[in-house]
Structures are given as C-alpha cells and as structure tokens.
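Only one chain is shown below, in structure tokens, and it's the form predicted alone.
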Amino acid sequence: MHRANPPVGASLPRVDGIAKVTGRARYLDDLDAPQAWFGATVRSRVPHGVLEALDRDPAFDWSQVAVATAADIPGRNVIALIEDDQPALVPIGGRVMHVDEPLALVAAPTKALAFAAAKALHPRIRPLPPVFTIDDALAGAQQLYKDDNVFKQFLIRKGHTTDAELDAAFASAAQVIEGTYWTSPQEQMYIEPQAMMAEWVDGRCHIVGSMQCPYYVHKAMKALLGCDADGVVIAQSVTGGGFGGKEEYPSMLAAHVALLAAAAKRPVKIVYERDEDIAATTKRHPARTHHRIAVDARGEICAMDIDCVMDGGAYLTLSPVVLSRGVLHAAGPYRCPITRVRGRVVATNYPPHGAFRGFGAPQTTFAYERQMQKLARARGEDAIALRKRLALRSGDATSTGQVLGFSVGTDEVFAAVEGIAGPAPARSGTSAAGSPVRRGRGFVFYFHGAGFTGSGEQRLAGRATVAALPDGRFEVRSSSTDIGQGSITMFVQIAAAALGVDPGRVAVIDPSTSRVPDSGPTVASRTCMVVGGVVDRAARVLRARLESWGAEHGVAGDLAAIARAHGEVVGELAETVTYEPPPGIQWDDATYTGSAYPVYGWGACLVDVAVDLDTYEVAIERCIQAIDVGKAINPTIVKGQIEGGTLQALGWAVLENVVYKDGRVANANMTNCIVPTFADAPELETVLVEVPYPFGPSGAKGVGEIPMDGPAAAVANAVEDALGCAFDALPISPEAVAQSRAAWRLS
C-alpha cells in the first residue's frame, strides 16, 4: 500500500511524549500498592573490614518494622551477573568491601521510621586495610580478588608475535609520540533515582522498577530467591535515564525489596534518595592509559604500543566487558601494522564501578586522540588533514585483524563537518564579563563497535515478537526498554514499516519477563540495529503470514482488515524471530583477533573554547559533531541521542567529576557533583550521517554511545591549541589548568 509519509526516516512525535509531558506518565514513585510499606539500607562507613555484628539499638520499638540480613536469603548470597562475587548483603563474618556496602535492611509503614530504623541498626566491623590506588591494587599487599587483584585482563597483537619485533619497531621509527592520560569516574546522574517495589503473591515475587534489563534482574532473582523462571517476574516502570546506571545494579535493589517483601509480608518500596545513589551505585570506571605511537620518516604510522588500566572497585560487576570494548578500540580508526594493546581492570576498596554510556571507549579514544593532536604538533601538520590521511577506510584492518568492508563513513563525517567549521575563532580577545580570553580549537575523529562484541549476539540469542490482534492492530513484544532514548517510538516506525500499516495501529508493550520474550539488554548500541533489526524481520514475516492467509480465504483489503477476519475465525497471530549473525562475522576470543563488531559507526567532533585568564575556566563556545548512524530512522529522535551524549561528554570534559576521600563519595549531592546545565551548554550542531549498513533496520546502526566517545578529547585538544600546554587528564577544572599553566612556565 503506497503511503505519503513512510514511518522510517520520519520525525514521527514520540509515542510516549504526551504521558510525559502532561504527567501521565508513571515512575515508579508513582505506583502505589495497598498497605506497601518503604525500605532502607543499613550501609557500611568503612572501606574494608570484617562484619561481626549489626547490635540492635534496645531502646528503639522493633515491633514496628520489619528486618531483614544475609541470613534471610532464601537461595544463594550472590548477585548474579557475570561472576558470583557481589553479596547482596554481606553476611555476619564476611568481608565489607567498600564504603555504603549493604549489610541490612529495614522496612516500616512509614520514610521517616525506616530511616529511623536503618539508624538504629549498628554494624560492628573489623577493620582491614584498604586499597585505593591502581599501582597498590598491582602491588598485592593487600588481596581483593583472586592472588593478583585483577579482575580481567586482556592483549591484542596485530602484525608482530612476540614483544622483539614491536621493540624493534619503535626502535627503527624515525619519531616516537608517547603519553600518559588519566580519564575520572563520572556519575550518570539520571533524572529518577534507582528505584523499586516488591510483592509476594501465592509465593510468586512481582518486582517492579526502573531498569534497563528486565532479565538481568530476572536472572540474579532466580539465583538469591532459589526460584525457577516462574517464580519471579520482573516488569519495568516509565523509567527516567540510565546511561548505563540502570543496567546492573538493579539486581541489588531488586533482591533488596524482595527479602523486604517477604519479611514485612506486604509490597514493600526503596526509591533511593539523591546522595545515597551518588553515594552507593556505580560510576564510570576511572581509567590510566599510557600510549605509544611510532611513526617513520613519512608520517606514517608504524606501530602502536597501548597499556590501559582501570579501576574496577570492589567487585567485578560488568568490569570485562567495559574493559573489553576499551582495548578494542584502543588503537582507534587509524591504519596500524604492528599494534599492541594491553589491558587490565583492578580490585580497589571503592564501591564498584559498572556501566556507563560508551562502555570503556570514551577513556580509551581520549588517550589516542589526544596523542594524534600531539603528532600532528610535533609534525606541523594540520590535525584534520592528519587524521584523514592516516584514517581507516574501507579495506583497512582494524587493531584485531578485522577488515572494514560496509558502511564506513569516514571520509563522510570528516567532509561535514569541515563543510560548516569555518574560520577558527581569533586566539585572544574578552570574554562577554570584559575578562582576557584564549581561544582555541580541537578536532578528533572516532569509531564505535556497535552490538555486543565478538560472537556475544549470536549467545545471547535476542528475540522480538510481533504480534497481530483480533482488532486489526499490532503489537511489538520485546524486553528491550525505553529509558528516554526513544525506543518505543523507533520499534513502532520500524514494525509500521515492515508491516505496511499506520504507525497509530501498532503498540509496544510494556516490558515484562512474564508477556515478553528476551531480547537482550538495552545496552551496547544494540536496540535500534540488533532488536529493531529482529523486530523488522517478525514483521515481515507476520505480514506475509497474514496475506497468504488472506489470499487463501479470500479476505481483502490492508493488512488491519486482513487481521481483524483472522482474528474472528482463528485469533490472535504473532511471529517470534532470534537474531541472526549477518555472514561473515568471525571472531576468537582466545585472541581476541577477527570481527569485533558487525559494523562500526563514525564520528568527527570540531570544538571551540574559551579559556578565561583571570579564573582559568573553559568555556566550550561551540561544538559540532557529525556521526554516521547508518540511517536516521526518527531523525529528531537521533538528533536528541547525540546532543545529549555530546553534553554529557562535555560536562566529563570540563565539569565533572567524583570525588573519593577514604573510599567514600565525598561529594555526593547535585550542588558539588555538578552535571551541565542549559546555561552550560554550548552551540551544538548536529550532523546526521547516512552510511548504510545492510543488515540493520532500513540500514540503520546504533547511536547511543558514539557520541560520548569523542567531544571530551576535543575539548583537551581546544585548550591545548588555545594555551600552547597538554591537558593530559580529565576533567580540565580552573586548578588543572592553572597547573598546566605554571608547569609549561617552569619547563
């Protein structure tokens, strides 16, 4: 049926935008359940110890709440995720492995009495000696994890088989480029706080909650309940950002609630307030990275030696994966025959480090865009003209040996945005307060894997349904979750699509391990290109299911009248499809050498800044970013993806940043764990780049996490141009500047 306006490629308003807007929209917060009670956390105030007892306060009514400990889990003390080494709360006699540790719980009728409660509830603990540095961590005096204290560790080797050869080859270069770069923890910092509610129904645990993974949470269940897969489900609630912050660490809230329900005998809710989520959930693995680039005597690149280390926490959490994406792209998008790239991530006595939007990438291109900017220094050369010469392209090998075929948009994102850079502004000049101003500019060019790693998509397996009902609408089934990204909106233009119809007749349900199949989590760049491209497929095998059933029963009309007579005589029809691998993709993850991702998407980021001479503040003045994002399919929605990225990765850039004082957050409130404001965020310009890739949906490919990779360095190579001294470390606050600035004077 021809259509005027198809869905994909269309800035369609978002399906949920009026609910949120008008306040319809439900967060958990917002749930309420007869006679639920609140709950609170017991937490440890010490880095490392021994937990010997938690001592009731005698003078407080116990009567009035409900308690629960380790002693209370019915199943295994574990949060099961990757490795089982996180308790859920640490039992008497165990090990406290960070600040804000949970020891216990505490439910009452009432906030105000289950904070009351929490207080009176003492933990004693032995203390330990903690470990709060990389190099200690390395050290092994004190032992966290294993005998070495590393969590994982990793080694890619491209064109060399032993360390002989790569020392040869720095050896014969003509010039040597080496660097050490510090990136920060950064909180994700979303707009709802973790948050959760349980109820035990005919020995059946509902749990509800803001989440990124329904069955991530559903899997640590099973584990701590001793349960099978029906005796838990787990459904999520509007939920307000995740970045990443959503994906793991609901598991701990959810087993939390749960013991809660079950010992109060009643729904039972934790929404945490602001410090204690700052305080006790993961951040952005803080990360070292030390960095060699050999080059001969014609500028080009000849061999690569990259160490990257990174601070993981008190438990392993997603500590290998975010490693992993990390050393992947390490080398990043430059052409390089000899490479090598080590990686490890650490045990410390800080409370765990997990997810965050770009997943170990943004540390890493910041490490080796920055040493391009001081290449291009040392060689005179203009920085965008020495990354276009030494850019992958198609036919060029990446770090681990895969070579690029489709959809690389290099030369594309490079050509937007010199097409509207411009001019770079006038070096000095005043600020709008009549201050004495240096300005500067930066360029970095940038790739990211998109999809889980290796053959991860073929494990993992996702499925997606889609289903036509007895009325003649559609229905999108998939445990992929929207978190402010758009992916209701998106998995409705895509099926509309496929399916031929109006995107008004097609829904996405409400993600519920009980009504949806597992598609995955919603991480990785994956929704839209992995679950969006299954989707896609179960659409178009649903309609051609239900034409050929028409045609057989001489129904006519679209495809809504078609399933509505289906509907009458049969009832509901629904296809369920499993991700399939496009041709091509191998990989050996023993080392680690082949085809790291499907597909790659690119970016090129042009920043201007302001550095103030008188208060050393930066001021990012503009910043565009153009990203090869396969295809747009709701642009306004991709559009709002990068910019929000974008300023997150400015704010790490300039702004923020985790402060730690004896393992413990020590600025844990939004007044001095500062985000970007309206106020703060420069003119951004968006360039959306359309580079096909075949086997996503429409040739679409994943856009999440692409543009926090790269503005952070930008920004360094900006105030680098506009003062003539490195910036090495993030964030560039007033005092690194400062520093920079006294120590090129003394050099």
Given for the second form:
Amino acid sequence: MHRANPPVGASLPRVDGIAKVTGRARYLDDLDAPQAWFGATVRSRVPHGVLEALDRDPAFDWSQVAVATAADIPGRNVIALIEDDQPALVPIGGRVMHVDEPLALVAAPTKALAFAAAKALHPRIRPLPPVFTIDDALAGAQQLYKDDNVFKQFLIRKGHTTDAELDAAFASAAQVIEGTYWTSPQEQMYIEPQAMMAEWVDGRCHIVGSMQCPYYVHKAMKALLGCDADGVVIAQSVTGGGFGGKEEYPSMLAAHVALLAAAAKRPVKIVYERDEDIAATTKRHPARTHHRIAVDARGEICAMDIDCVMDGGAYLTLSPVVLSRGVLHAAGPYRCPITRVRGRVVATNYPPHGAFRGFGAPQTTFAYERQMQKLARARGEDAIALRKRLALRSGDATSTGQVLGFSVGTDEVFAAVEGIAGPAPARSGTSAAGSPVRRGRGFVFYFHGAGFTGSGEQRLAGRATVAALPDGRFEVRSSSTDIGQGSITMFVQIAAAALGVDPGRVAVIDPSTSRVPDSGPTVASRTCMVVGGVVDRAARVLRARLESWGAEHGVAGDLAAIARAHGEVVGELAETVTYEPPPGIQWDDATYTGSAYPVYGWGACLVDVAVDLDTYEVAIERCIQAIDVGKAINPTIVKGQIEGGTLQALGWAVLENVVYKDGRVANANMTNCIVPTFADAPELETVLVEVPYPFGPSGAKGVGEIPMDGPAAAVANAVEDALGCAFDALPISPEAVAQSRAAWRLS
Amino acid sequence: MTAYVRPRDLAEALALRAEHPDWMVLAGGTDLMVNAIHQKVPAGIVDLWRFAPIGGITVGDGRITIGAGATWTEVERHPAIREKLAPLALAAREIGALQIQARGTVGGNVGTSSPVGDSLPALLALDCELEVASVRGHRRAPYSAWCTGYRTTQLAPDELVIAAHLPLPGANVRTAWRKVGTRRAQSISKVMGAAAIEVDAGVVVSARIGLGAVANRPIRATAVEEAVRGQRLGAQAAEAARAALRASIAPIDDVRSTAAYRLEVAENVVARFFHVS
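Output the form predicted together with the partner chain next; the form predicted alone has already been displayed.
First the chain shown before, then all remaining chains and molecules of the complex.
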C-alpha cells in the first residue's frame, strides 16, 4: 500500500456545499421546464384485489389532460430489477397487491388539474383477503408469491454444521441464551421527495431525476420501453438524500413520466407530495429474528442458531439481497464453531419494503447484540469485557468460514470507546422538568461488510474514467451519485492525490448514462471503497501515460501542462479502469460459504440513557461511536456520515415508526411519521479509527451504512440496564416503556 | 377567482366578516397552509397579518392583554409574560419551529382550538378571557367555555377574536407547565398540562388545571381542582390529584399514542405539579 498523498486525509470543503447552502443547487422541481405538464398517479385504496375497470368520470373534461394506463406500455409491464413480478401499472384484470399501488397516470398543465383528473378516474377493484403478518404469509393464508409466499431463503451452515451437531451442542451447553427480536419498518425521510421528469426527443426518451442509481433506472426503462441502450438516457439531478429510498423506487417514477410524456407529447414531471411519498414508497423491512446461543462452562460460545424472517411486502424488489446481508451479519463478529443461520423473506400485502441504509444488517445486529447483552447479564460479566473476550480478530473465521486477514479493527474500536467512556452516570436523578429519571448504559460491538456481497463486485465489474482535458483540467466520470453524502468531493480528493494536481483542477461530471460508464449503483458502502479505488487506479494510469507522453515529446512542466500539450496535439486523454477484486476472494453462492465481503468495517458504540419515570421517554444523554473506516479520505465528511447514520439509528430505536392500518400507512406525514430533531440528538462523540484496507483507495473501506447497525441495540441494552427488564422490540417508545412497568426491577 | 382584502381598520374587517362569513381569515397562515393543497379554495381571504387593531401586548389594570394578531415569538419574548405568565411563555417556545412561532398567532391558536394546541392548556390555567368583536358589538368569553367540541368554538360566523386578557396571578400563586410530545421539538403533544396553584402556608387554596391532548378539546380538570383544595402540597395533594384525574378523563388511541399511555402520563404530570414542598 502506498502512503496517502494530500489532499487525501484533509477535510476539504464540499465541492457542492456553497450551491446547496445558498439555494443555487437546482433539484428536479427547480429545473426550468416551462412546457412541462404535471403528472399524478391514480392509486389503489385496497391492499389486495383484482382491477376490473378504470372508470372515467363523464363529468370531467378529459380533453384537457393526458392519461396513461398499462395498455400504453410499449415494452414489458415490469419494473425490471431482480425479478419481473412488479408492474409499472396494474393492468385491467391484473392483481392489485398493496394499497397505494399505481393503477393509472394522468398529466395536465397544472398540478391542481392533474390531481382533479386523478380523482376523476375511479378504479373498480374486486377485493381479495389481504395478508398482513409474517405468520399468515408463511401459513399460506393467501397465495401472493409462487406456492409458499417466500421470496427467498438462505441457510448458512458454518463448516457444514449438521442439525444433529447443532442439537448436540445445545444439549450439552452449560448455558443457553434465547430470544425473539422484532424490528420495525422505517421511512428514509430524505429531504427531497421522489421526483422525475421525462421528455421524448426524436424517438429517444430523456429522463432526469432524483436517484441513487442511474443504470438501475436505465435497465428498467430498456425493458419497459422496449428499446436498446441508446433509446433512453438517464441523468441524475441534484438529489436531496436517498438512504436507500432512491435505490429501486426511482425506476417506478421514471416509468410513469416516460409513459406520460409519450401520452402528452411534451415533457412531464412528477414530484411526489410528502404524504404520497411516505405512503407509497419503500421502507426498511420489518423483521423477526429468533436467536439462540449455547455457551460452555468456560463462557465460550459453542453454537448459534438463528432464524430471521423479514416482511418483504407485496413484490420481490431487492428483498433477496436485503435478506442476504441480514443473514450474513446475523451471527455477529464473534467466535463460534457451530453456526446455523436460516433466513426467509416473505410476501405480504404491504407496499414493498426495500433498501434502507444498513440493508438487513441493522435488523439482525439488533438481535445478536441483545443476545450478547443477555449473555453478559446471565454470566454477571462486564458488557465490554465479554465482547472483547469473544470478538473476532485476524485469523478467526466468520459464519461463512471467511478467515479474516487484514484490516480487522476490533481492538482499536474497543480501545477508542474505553478511552473516553469514563464511569457510568448516577443511576437516579431528576430531569430538567422535575421528574425522576433512571439512568443506564449500553454497549455494542458490531461489524459491517463493505461492498457487494460475495462475487457481486466481480459480476458487476464497475468502471470509472478519469480524463485529461485539452485545457489542462481533469474530469472524473462515474455513475456514482452524490446524494448528499459527499462523494463528489471524495472523488476529487482521490483523483487529485493520484494525479498529483491541485484539487481545483479536478471536476466530477454529473452522472448521465450517455456520458459516464457503469460504475455500479450508489449503495452498499461501496462508492468510496470500490468506485473510489477504481478512480484512484484510473488516475494513476492516466498520470503515468501523460508523463511518459510528456517525456517522449519533451514537454516540460506539471501534469496540467502536459495535458494541455497533449490536448493541442492529440486531444483528450481518457483512462477507463474496471474493478479488480483483491486476491483470495472466493465465494460459493450455493452453500453460502467463503468471503462474503472483501473487508469489514468494525464498530463499537456506547450509549447512556435517562428514562423519565413520569413520561417514560428515553432520553439519549450520550452516544460514543468508534468506527474503523480504514482511512478517512475527508474526515469531516466521514464524521458527517457516521453522525447522520447514528442519529438515524437512534431515531429508529426510540421514536421512528411506520404505522400500518389495514395495509395503509396511517402516519403518512412528517407530523406523525417523525424523525429526530437536533433537540433529540445527544452530543455525538465520534471517533474515527483507521486500520487500513490494503485494497481500498489509500486504505479506505466502506462507511455509509455501518453507523446504522449498532446504536439501536445499544439503546435497548442501556434501557434494560436502567430498568432491569428486557426490551426486544423496536421502537422503544414511551408507550412501550410504560407498558413494561410491571417488569421493572429498579436496582 | 378568490377575493382578497386587507382591511384598513377594524370596522372594515368586521363588515367583511358580516358580509362574507365564509371567507377565510388569514393571519400567520401556519394552520391554513397545512394541507392547503387538499382543501377547497376559499371564496375570499381577509388578510389580518400584522393588522394593527388586533396587534400588540399591553400590561395594566392587573392583567396582560395580548392582541389576537400577536405572534408566539412576541409572546415568548415579552418580559412580563415570561415573568408572570410563565406557562404561556414556555408553551410559545414549543409551538412548531422558530419560523412557525414568528408567523403563528394567539388568535389563530384559539380560533382553531385544536385539542393539541400548545398554548391552550396554559390559557385555561391562567384564566384567559377572550375578547370577541362583530358588527353587532364586543363581548367577552372565558376561554374555559370557548371550545364546544373537536375544533369547534363559540365563535359566530361574523365574529373575530380581538384579544386575550389574562389576569396577573397573585404572589401566592405558583404556575407549572409540561408538554409531553412525540419528540423534543416541533412535535405534536401526546399529553399537555398547565397549572396555576394558589397556596397558603403549604396548603392548596385553589387551583386551575388545563389539559391538552386528552379529550376532543382542551379541558379544565375541574375534578382535580376540587380534590386538591385544602390539601397539603406534596404527596397528599399529588395523590388526590392523581385519583381525581383518573376518574375524570377518557383519552383515546390514535396514530401518535395510546389511551392507556395518555391516561397514565396525564396522571403523572398533574401529580408532579403538586408534588413539591
């Protein structure tokens, strides 16, 4: 590994910062489109049924609007992603699978008229009995997906563990810790709602909008429009947050604006209202995890048996991949010879659950870190000491048999938290409002695989280009999107360091499928580690080529001077590089064994809570997060990622929730579907730990998701410490704490 | 086409109300803009934002008079309100975000009288009297009798709320206020309570308790007020308050909380008001 050159490791100001804080950044709804009409979506009001007809209100003047239905789809009526089970619009005679499912589209010159038209189009749906629970789905109460309602299942058997070996280990255990853990759905609540615009020019569809993954939308539109790769162009507009919520769903909006733009013969824009966005788009998968740990007389873990079921909602979307990440993290970063992990994701009649930061891992992390806490309590062992004793280190094997080699930050993250934790606060006290409070401390240790699972990165073979422009500037071209996380700035720093030029000479172009290669999606904590690594290599190759061209042609001066000389004589010089996996990565999809991820991030989190005994509110007084990120390319941006993810996790722990009633989101507004405010945030103490990854850019590995995984269990552990009873379901709302009162054991 | 009028004086405003009782009265707009896209466009708008005849806060004659057009920022920053009517100043700080506090008005809060209106329990505990005007004349109405149901009030279609009058509490009156929301800021209340307790030598002489979010309107907890009279502050008065409250409210389950939680926390909050020495 090479030493990091400046500006890598420096907190450069965000390239996009000034435009965003001054309001100059133009989000989709800000784009000038005077001819554009507004689109609106006619949605189902029932969770399950058959669409028999779409009746147009004869009193409405239909000549002033454009209408599109499933019959207008030129290609296949699917949102192509993993499986083709989800239609862009339910066809007449087709099955309605969830409330707020799109049935038809209207466009009009004004938003008000579009909404009026949508209200004048009345769907007739013959209702069918809906399925709203995991158990009903597994019991086959209604057939929603294939013959068993299971979208996907996985079975991990570490070292080919047999059921007999597992049973024997539990039978002979000195101690068994067992529990069932529930995690709740969560809304991404990006600031900018879903938004997309399309226009047809000379038979080619141009789509621009708020998204994480332009090539996902590209793939889906090729199928829907029945065109080749050149028949549709996808461009990302400035995007106000994603958190996974703009991973798969933007393909739905893209389909809708494309169809409406064809029907209206002009540009059409759809910008969701907030209530529509919360009601119709994806949420974090709710999950139920049953977890058993067998411990021997010395306190070593001898076996783990885990069964996780996630609720996938009405369509398959990304559920298999979410489940995969969930099961791959379910045994946690702990030594255990005999391990069985079963995972299933089932179909129900909720709007599809989908990608959300952490992507399955927060659900199973909550379960295993509650289990470790119960183990510590049962043994009377210190929470940190127990985890230190059992934690994976270099040379140990994960549940898939992956022997960890490099970049294992276990000891470093423990040390970082212990270095600043200090003693636990006084158990009893009085709140600012005069109520008695009870305090507790919780701790978790966890890990998160960076990049795509298994052989995913090899299959994807992400590419990126770095180009020397004739004017002496340099350009990074990738399909990775800046969705607020700072990837543009990070790419500038990596490329400038590799080229040895001032960062002001490097620009990252806006991702459009007509101008950038497919670097893969902006997901899975892969943008810095994987795509950043590709940018790093492309810049190094480009620099070497330019330098040797300069030497050959006797050009004096710095790289910019050579680029200008090359520009005059030859023109632009561009270098495109494809991802190469680190050596020794082996993965077997059939048995789920091998290197599940090229490398892991490591995290330790300590939380102090105060429970108000009058209002049962859990106040998070302190939160320390120490995260091993390999190398922080831009420490301020990395801290921002960690603190944002931490607060999202603390919100999930105590106050966020999506409340479903008869399959409909009952709290579809920002008043009732709440996220934390600054007033709810504790002083976040964030420690960046850097145990370099030899195959990442300057040693960097993924950071986007890991902070989401641990804090919820840390909060639950702290509340258990405060009140002396277990909290195994999220959210730990004041209502839940009030209900637990009979079980409190205040020490 | 929606008509729009910004009246020059109170007479014109009242005449407009009499002539067009269906027109929307606009002040800060914070209530009206919520869900505006889903509501019917009004036939006309009477704009009373920064309308001098209903603005301002004055102190005198043993009371504080707050113009219906005064914003929550003005209320929160007013030294006499902060000193004498602390529950109202505290409530003002909890209304939405700073931007909402700078636009939202006292008249708007009492005009809507939502069961979760943040200022309303404080107005009840502080014995607020509203001044209401129409072309038919001025009248006074105690806020304790103002609300007639879920977001309905005594306000006649031709009337305007002009001001809120709040008597200055005596030196032996202690006040308290508590909001239990869904989170720490910009939240809808799950339980709200405000109290003004007159005490003599550690014994409760009289008390006014206002509650929010536990019924279809903001309410006075009169059973509690009776139960604590003559009780000693501390555990005795607190337990009397708790028992009386339990028997007198029946909150509901909704998307924000549960009836059981609201009942238990309302008891705790009200009991805490008296659990002082």
